[in-house]
Structure formats: structure tokens, C-alpha cells
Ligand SMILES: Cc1cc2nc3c(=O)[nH]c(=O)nc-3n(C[C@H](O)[C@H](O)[C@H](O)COP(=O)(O)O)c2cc1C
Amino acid sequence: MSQASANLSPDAAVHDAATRALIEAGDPAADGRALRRCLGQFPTGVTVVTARNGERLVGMAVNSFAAVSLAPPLVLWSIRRESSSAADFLQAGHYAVSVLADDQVALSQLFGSAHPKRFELAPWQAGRHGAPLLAGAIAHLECRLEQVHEGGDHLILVGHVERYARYEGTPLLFTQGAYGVAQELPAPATSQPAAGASAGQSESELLRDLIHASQRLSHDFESHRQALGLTLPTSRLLNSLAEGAGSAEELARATLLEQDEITDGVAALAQQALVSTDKDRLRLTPAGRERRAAIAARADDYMKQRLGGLVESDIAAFQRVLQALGRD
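Next step in my check: the chain by itself in the form predicted alone, please.
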């Protein structure tokens, strides 16, 4: 719901929602990537699921996690049948779920990759059955593997929660190939500000507004990407590769994409002859450089339109904010 419609009457808000333009539709069996984009309209939290199988530790970033039942306490998540970790999770008999906070994007990327030293780079402590519990998470759930169900090219692992812990913090979200945070909808215009709100919250509120604005701009720009045969992940890959050749790991760090998104995105770009591979490093083809220039030109025009009403002092202040956030 837009901020404007949040202050409208229920009837007006329903009408506002009903006028949204159709982006795409079709048979999911004919276009799996389009189905993924459709499913990406549903934002999820981000978890890391871990287990210990003998002396072997396994862990992976997961956004298929969901609650099933309170009595008995059951949760589920799914794993690809072909995953190298699938056998370990099935044999371990127990697993742990760490729900990530909004400042743990790097941790999500680490466990979304095949980095061999994930557990050396991430702080954690062992749970009751040895499964790692990641430090800084806003929730831990230690589970006994209860059931395994067939789910097409995935296996669905249902766990009985034996112990839980909840911590202060804001959850990390994931939607349409991008990380985000939850933003509380504005109160109706007639409502009074909540009592006791502290001025110290302004910085965090500003950050949330910036993230929300970035997500909204990206969503509104989707029609331009589609016109050029691109998606958000493939656009990010083109922008990163425009800076030079890159390996899969370098692209993951530069684009903030998960490994499967990079794999699918590279395949889509290769199918359009926009990238080539040279000794395990990706490069833009001449057609790829032309496509990247086209999307960059559209982005420049789009931002000029959005920022056209701002005075130079406002833009300068905004640039200072972005520079402060981008400092190491």
C-alpha cells in the first residue's frame, strides 16, 4: 500500500489498489524465471539453517522458512534435492534456525555462498545438539527433524521446536532479489504521534525511509528493465561487469545477490549473448556493453524526472547523507 493510500478511506484505498498495472502473466511451466519474479512479490524473512552431522558443520541461507503449528510446535523449510548439504541435514536429525537481523546482510551472503570457511568467519555457539546458533540473530529455534516430505525438486523438512530464544532487533527481509527492512505504515492523518517517542530514533527512521524509497524506486523502474529484456538481478550483474571482469564470488560481493540468482542471471545474460566467459571470469560482450549503456541512460532520465523538483541545496544535503552512510 502506498503512503498516500494509507490515509484514504477503505473504499478509496481499495480503488487505488485495483488500478495497479499488470506486469506479466503466463504459464509457470513455460517460464520458471517469470514464476520466480512473481513469487518474489511476497517478501520473506531471511534465516540461516545449520546442523552438525558428526564432525561436519553445514549451513545455508534460507527464506523458505515458515511456521506450521504451535501445538505441537512445528516449523518447516525446504532444500534442493541436489544440494551438497541435503544428505547432512537429513542424517543429522536436528537443525537450528537463526533469524537474521537487518544489519546481517553480509552474513546472509556468506551463507548463501559456497565459501569453505563460513563457520570460521561467522561468530556462533553450539546449540543443544551441536548445531551452530549464529551470534547477532534476533531469534534461534533448535529443532528435531520430525518429517521429510517430497516437494518437486525440493525436500520439505518439518522440525519439532525443542527450544527457542528471541532477541531485540529488526528482521532482515528479502524480496525481488533485494534485501530490505520492514517499515511501519503511517498512521491515519487524524492520529496523534505516539507518546514517549524519542528524538534518538530519527537516524534509524531516516535509514528506513531511505531503504523504503530505494525499494520503491526499483519497483517503479521495473518497466524500463523489462523493456530491455532485463530483471533486477541481471541489471545488477551488468552494472558490476561494466567495471571489469568478475568471478562469481566478486559478483556476489558487488551485487548483494544470492548464489542461485547469480547463476540464473548469468545464464539469462549468456542466452542473450550479453556476457562471455574467459577462464572462469565473466566479461560483457559488445552487445552487453550496449545494453548496459541503454539501461544506464534510462536510469539517468528516470532519476532526473524524480529529482527535478528539488533545489540544489536539498540534493547536496542528500548527497552528504549518502556519503556518510557509504563510509567504511
Second form
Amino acid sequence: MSQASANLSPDAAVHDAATRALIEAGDPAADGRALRRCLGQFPTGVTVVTARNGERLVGMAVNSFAAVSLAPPLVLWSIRRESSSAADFLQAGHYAVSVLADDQVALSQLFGSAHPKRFELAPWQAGRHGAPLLAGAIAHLECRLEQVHEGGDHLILVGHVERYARYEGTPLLFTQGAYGVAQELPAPATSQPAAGASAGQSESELLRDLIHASQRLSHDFESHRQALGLTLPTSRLLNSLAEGAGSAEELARATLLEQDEITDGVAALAQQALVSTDKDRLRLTPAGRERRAAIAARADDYMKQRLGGLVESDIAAFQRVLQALGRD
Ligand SMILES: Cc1cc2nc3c(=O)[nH]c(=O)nc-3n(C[C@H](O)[C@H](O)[C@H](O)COP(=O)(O)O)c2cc1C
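What I would like now is the form predicted together with this ligand, since the data block earlier showed the form predicted alone; can you produce it?
Every chain and every other molecule in the complex is listed next, the one we just looked at coming first.
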């Protein structure tokens, strides 16, 4: 979700496509995780799908949600057959979809886990059939379960939309194993220059720009990570371990990574002998500390290069903004 190339000419697009490096390819049966990474190239939104089955509430983060038909109004999503809530969703006969906004990553993580107090921690209101509608979502769709299709290790639940509501806000996105925000393509070269644009910007627009800039920087920094045999998850893990986080729980909190990414990332670091385990706690090996120092030095140089043109008063203003945003 970094900013797309400003050059929108067809020639440039063809050229980019021709020079894109292959990362991996193969038989899905041989490596399911690689297939998952490939599917992750397709970006989705994030929803929380909920239902009430008698006295029981069920809800889970879902990114397989899709629109199917306008007339009749149909949507679908798929649930892992092994999911502990699959039977409840089938029996409930109705489900509700809350489309998450870009400030609801924490909710996605809460409902992406098996947390027993999900519905006590998240504010919601009951829909017409009792399924929770999460507060702060940018859309609610209340559906009657109409068809269930076999889908390999998943079941596909087609719902007839009985009621919808759309709210202001922008969606949370999920792609390449990470959360992101949508960003419009820059206007073609004929558009007005950006000069003075910040004058009329609201705080929330500035904040969104700051988030976009941070995502763009992280994306541009990828070649440095690759040069050191790291990925975004493994370098985040190295950083957190250098700060002292050690248990799986602490790492999840400090890195905001999904459990899978932590498992894969830790395995990749262990394979390179950058971490060792001691009584369920991970720690950096001397080689790990060296690698962390190397990536930190590169990040330092990179940021100096990007921010080199700023005068002291700009940096001071930037620090005040970070403080207002709650940096430690
Ligand atoms: C962003 C995101 C999207 C997800 N999408 C789906 C999905 O489409 N279908 C699914 O079965 N599980 C999906 N999950 C996983 C479930 O949310 C998770 O397995 C569930 O909440 C845990 O309960 P369970 O293990 O009993 O299913 C997703 C998780 C996240 C974080």
C-alpha cells in the first residue's frame, strides 16, 4: 500500500512488469505457506463476522469476505472447517459483517485470536437477530445464511443481506501478511502542484499522511533488509528482542505481528543462528546482536539521507508531533 508509481503511462507500466524479480514459484502441494504468501499479494479489507447461536456469541476476523450479487443482495465469506465457531455460525442461521476502519487493527487482532473475552473488550450493539455489530466499523451488513458450499478445508457461507449501514471512514486493508491503509494513486502529471496543500489539511489528514509516509519508507527500505537476509517480520523481531521482549506473548504485543509471522520469523532467525531459546524465552545470540546492529545502522543512514534536508526547527516540530502522538 505504498504510493504507486507516479508515472502512469502504459509504457512505464509495461516496463515495470517486465523487470519485476521473481521471488518464488512452484507446486502449491509442496509448500502451503508459499502459496499463502502468493495469495497474500491480493489485497483485501478486514471484517469481523459475528453471530448469535442461542446464548452463545461467536465472532472472528475475516478477510475472505466478498460481494457476490446486488439483486438479490448476496455476499460470501469462508470459514475454516476446523474453526471452533464453525458449528455455531451454521446453526445461528444469520450472521453480521462489520467492515473494519483503518484505526481498528487492535480489533482485528482481538477477533483474529481465540480470546475468550472478545465481546467484553469490544463495544458492540446487537443487530436484529442478535449478532453483534461492532462500533466504529465503516459498514455493517446483517445477513441471513442462505447457502453453504464445500470449499476444501473451508466452508463458504453465502448470505442474503437483509440490512446494511455505511458510515464515514476509510477501510483497514490486509495484504502481504500486513495491515495497511488505502491510498489514492497520485494524480497524473497535469494535476496541481502540492505547494500549500498542508495549509488546509485537518489533523486527521496529516496523521493519515504520516502513516502513509511511514509505510512508504518501510517499503523502500526492503532492499536493505534483503541485503542482510531479513524480512519485515524478522527485522521487527530482532528489534523487539534487542529491547528485551522475550516470550511469544511479549513479542506479539511489541511487534504487532500475527502468530504465524512470529512462528515463521523465529524459525528463520533460529535457522540463521540469530536467536536461541532459554526456558520459553527467546534471546539474541551474539550473531543476532551483530545483525540487529547492522540493520539499525542501515536504518539510521537511510533516515539521515531522507531527513537530511530538514532544518533544526523542523525536526523539533516533528518531535513535538511524535510526543503528542504518545511516543515514549
Ligand atoms: C486479518 C485476518 C483475516 C482472517 N480471515 C479469516 C477467514 O477469512 N476465514 C477464517 O476461517 N479465519 C480467518 N482468520 C482467522 C480467524 O479470525 C481465527 O482463526 C479465529 O478468530 C480463531 O478462532 P478459531 O481458531 O476457533 O477459528 C483471519 C484472521 C485475521 C487476523
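Worth saying up front: this structure is predicted, and the values here are computed from it rather than measured. Positions refer to the first chain, counted from 1. Whichever C-alpha set is largest while still superposing within 1.5 Å between the two forms counts as the rigid core.
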property: Residue shift check between the two forms, rigid core fit, H115 Cα at least 2 Å; result: no
property: Core superposition between the two forms, C-alpha change of V105 at least 2 Å; result: no
property: Core superposition between the two forms, C-alpha change of P286 at least 2 Å; result: yes
